[in-house]
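The chain below stands alone, shown as C-alpha cells; this is the form predicted on its own.
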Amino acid sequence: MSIPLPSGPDGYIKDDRANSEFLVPRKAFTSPEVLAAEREQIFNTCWLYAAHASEIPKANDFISRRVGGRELIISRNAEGELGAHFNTCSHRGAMVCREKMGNTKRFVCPYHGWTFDTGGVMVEQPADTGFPDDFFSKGTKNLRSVAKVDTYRDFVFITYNPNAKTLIEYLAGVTEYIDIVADQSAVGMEITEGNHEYSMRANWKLLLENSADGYHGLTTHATYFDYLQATNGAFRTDFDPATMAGKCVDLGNGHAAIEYGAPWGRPVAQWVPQWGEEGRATVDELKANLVARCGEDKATRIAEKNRNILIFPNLVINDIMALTVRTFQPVDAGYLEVNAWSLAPSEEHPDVRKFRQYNFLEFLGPAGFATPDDVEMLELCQQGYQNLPEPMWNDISKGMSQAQNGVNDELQMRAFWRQWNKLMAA
C-alpha cells in the first residue's frame, strides 16, 4: 500500500539521535490512506486488549465489543473455556449478539434464526429443507474465531494474526507494570459496574500520546490543580514534591510507562486527610496487608506511586487517583471512540470503593476535570493540522538529549512512534 507520507532513511519519522531531534509527520494524523495502512499493518497484526477476565467469570458468560475496528463476542463456552468470535452470522452476515454482556447458552441471529452456542458452534437453524444432509455437520458454518486469544494476569488479548509472536513475548517489559496493577489484590482484580463511553474529533494516536504525557498537566489541567489546592485535606501532609519528577521508561515493542510520586489519595493504600479518620484506619489496614503480602519496598511502590502505562497500540492503564483501563478505536482519521472501565480489588472495602469510584468520575470521567480539557486540546491539534502542508512536523524531542527521562519528557511517545514506524515501513 502506498502511504502518502514523507519518507527518508528513518522511515516515516525523523529520528535524529545525534542532534536529539525527533519529528513526526502531521499527515500521519489526517490521511485516510495512513489509517487504512494502520488497520492492515498494526491493528491486524498486533495483540489487542479485548476484555478483563472478571467481566466473563462463569461458563456461558459473554461480552460484545469492537476491538481493532471489528465487532467481536468474547465468551466462555459451556465448559468455561475462553474464546473470541466475529460477531457476524455465517449465513448472511448479520450480528448475532446485540447485548453488551450477559450469560446465555445460545446466540440466535435475528435475521434467519441461525443459532450458535457460546463456543461459536452452529447448533440449529429453522429450515429443514434446501440444504444437503451433511451441510451443517462439517463445522464450516460455525462462527469464525479470531486467530489467537490469550491472557496475562486476567487481561484478555486477541490478535487477528495467526503468525503473531506469543502474548508474553509481545508484552515484553510491560509485564512488570501489569504485575504491579494485578498485585493490588490478594484474590484478583475486577472491572467495576459501569463504564465510560465518549468520542472526540481527533486522531487515535493523539489520545495515546496524551494518556502518558506529564508535560501538559500543569497547563491543560490548571483548574484541577487549583481545585485540589483549595480543597482541605486533598493532599498528603508529608508529600515530597521532588518525587513528582519520577521516571519514564521504554518497555519494548512500543510499550512505555511513566511512574511518579502521588500527592493525592490512592484507594489501593494511600490515605489523605479528606477521607477522615475512619478512612485512615481502613487504608492503614490495606497497607499492612500489602506489606505482608508483597514486602515493604514493593508495597510502598504499589501504594504511593502513580503509573500511566501505554500498551501498544491502543491500551492505556492509568493507575493514578483511580485505576482506569482505557482503550480506543479509530473511526476515521479525525475521529475516535473511547471506552474506559474502573478496575479494583475484588475484595475491596465498600468505603474505599466509594473513594475509588468518585476519583474515577472526578478526574477521568467524560464530565470530570481532566477529560474535557484533554478532548479540547486534542481537537485543537486536529484542527491545527488543517494547515498542512506547512508546518509539516510535530516535535517530540523533549528529553532526547538526556540519559534518563522524567515524567515531563517524551520518551514514552518516541517508544510508540518507533514501533509505529517499524510496522508501517515494513
Second form
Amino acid sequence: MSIPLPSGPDGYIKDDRANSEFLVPRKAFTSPEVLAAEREQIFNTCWLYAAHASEIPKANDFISRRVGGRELIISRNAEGELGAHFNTCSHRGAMVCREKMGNTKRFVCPYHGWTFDTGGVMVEQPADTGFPDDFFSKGTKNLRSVAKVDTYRDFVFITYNPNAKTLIEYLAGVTEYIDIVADQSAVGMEITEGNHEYSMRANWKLLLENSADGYHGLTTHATYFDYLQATNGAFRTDFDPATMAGKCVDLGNGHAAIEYGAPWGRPVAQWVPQWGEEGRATVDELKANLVARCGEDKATRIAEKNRNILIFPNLVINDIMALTVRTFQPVDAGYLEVNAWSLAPSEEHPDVRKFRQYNFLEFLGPAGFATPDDVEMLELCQQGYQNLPEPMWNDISKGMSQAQNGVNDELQMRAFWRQWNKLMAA
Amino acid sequence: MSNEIEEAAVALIVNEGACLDQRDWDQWISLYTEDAEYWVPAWDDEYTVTDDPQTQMSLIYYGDRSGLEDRIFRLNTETSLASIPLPRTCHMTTNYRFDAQPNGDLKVHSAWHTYSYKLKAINQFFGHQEHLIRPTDDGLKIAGRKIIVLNDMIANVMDVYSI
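Moving on from the form predicted on its own, please list the structure of the form predicted in complex with the partner chain.
Now the complete complex, all chains and molecules, led by this one.
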C-alpha cells in the first residue's frame, strides 16, 4: 500500500539518536491513506483488546462492539467457551446482533432469519426448500470467527492475523504491569456496570500519546490540581513529591508505561484524610491483605504508585485514582470514538467502591475534571495540523538524551512510534 | 394551592436553565439546597441506565451541593481548556408532570433539550429529568435533580451548563 509520507533512512519517522531528536510526521494524523494503511498493517495484524472476561461471565453471554474498526460479537457458547465472530450474517451480510450486551441462545439475522448459536454455528433458517440436504451441515455458513482469541489475566484480546505470534509473546514486558492490575483482587477484577462513550475530532494516535503523557499534567490539568489542593484531605499528608518524578519504561512491541508516586487516594489500598477514620480502617485492612498476598514491596508498589499503561495499539489501562480501561477506534483520520470502563476488585467493600467511582468521575470521563481538557487539547492539535504542509513534524525528543526517563519524558511515545514505524514500513 | 406550587416549580426549573444560559453560576447554585443530590447516570445497556452511583458508573454524581460548588470553582478559574471559550447555550424544558411527595416535596418530571455552540460547532444533549422541588423558608429550592442524557456518545465535553 502506498503511504503518502516522506520516507527517510529511519522510515517514516526521524529517530536521530546521535542528536537526541525524535520527529513524527504530522501528516500521519491527517491522511486518510495513512489510516487505511494502519487498518491493514496495524489493526489487522496486532492483538487488539476486545473485552474483559467479567463482562461475559456465563455461558451464552455476549457483547457486540467495534474492535479495530470491525464489528464483532464476543461471546461464550453454550459450554461457556469464549469466542469472537464477525457480526455479519453469512447469507447477505446484515449484522445479526444489534444489542450491546446480553444473554441469548440464538442470534437471529433480522433480514431472512438465518439463526446462529452463541458459538457462531448456523443452526436453522426458515425456508424448507431450495438448499441441498447437506448445505448447512458443512460449517461453511457459520458466522466467521476472528483468527485468534486469547486471554491474559481476564483481558480478552483478538487478532485478525492468522500468523500472529502468541498473545503472551505479543504482550512482552507489559505483562508485568497487567499483573499489577490483575493482582489488585484476590478473586478477580471486574468491569463495573455502565461505561463512558465519547468522541473527539482528533486522530486516534493523539489519544494514545496523551494517555501516558506526564508532561502535560501541570499545564493542561492545572485546574484539577488547583481543585485538589483546595480540597481538604484529598492528598496524603506524608506524600513525598520527589516520588512524582517516577519512571517511564519501554516494554517492547510498542507497549510502554509510566509509574510514579500517587498523592491522592487509591481505592486499592492508599487512604487519604478525605475518606475519614472509618474509611481508614477499611483501607488499612485492604493493605494488610495485599501485603499478605503479594509481599510488602509489591503491595506498596501496588498501593502507592500510579501507572499509565499503553498497550499497542489502542488499549490504555490507567491505574491512577481509579482504574480505567480505555480503548478507542479511529472512525476517520480526524475523528475517534472512545469506550471507557471502571475496573475494580469484584470483592470490593462497598465503601471503597464508592470512593473509587467518585474518584473516577471526578477526574475521568467526558464530564470529569480532566478528560474534557485533554479532549480539547487533542482537538487543538488536530486543528493545528491544518497548517500542513509547512510545519511538518511533531517533536517528541524529551528525555532522549537521558539514560533513564521519568514521567515527564517522552520515551513512552517513542516506543509507540518506533513500533508504528516498523509495522507501517514493513 | 397545588397549582400554585406547580407553577412556581416550573418557574424555578425554567429559571435554572436561564441562569446556566447567562452563566450566572452563583445564582444557579443558590437554587439548590445544600443537601441536593445531582446525578447523571451512565447507560448500562440499550434501554437501561445505571441505578446505583456508589457501585456503578455514572456520568456525573454528587451526593450534595458541594460537588456543584467545585464545578463552579473550576469554571471560575477560567483556566479549564474545555470551558474556554464557554459555549453559548440554550436550555429548553417542557412536558412537565407532577408527582407530590408525602413530605411536601414535589417531584417534577420533564423533557429537556440543550443546544451548545462553540467555535463554529453545534452540540446538543437531550433527555428526561426529575427535579425534586422543596418548599423552604427561603422559597422553593431544588433538593435533587436526576438527568437522563439520551444521546450518550458524548462529543468533546459534557458539563453542568450543557445539560
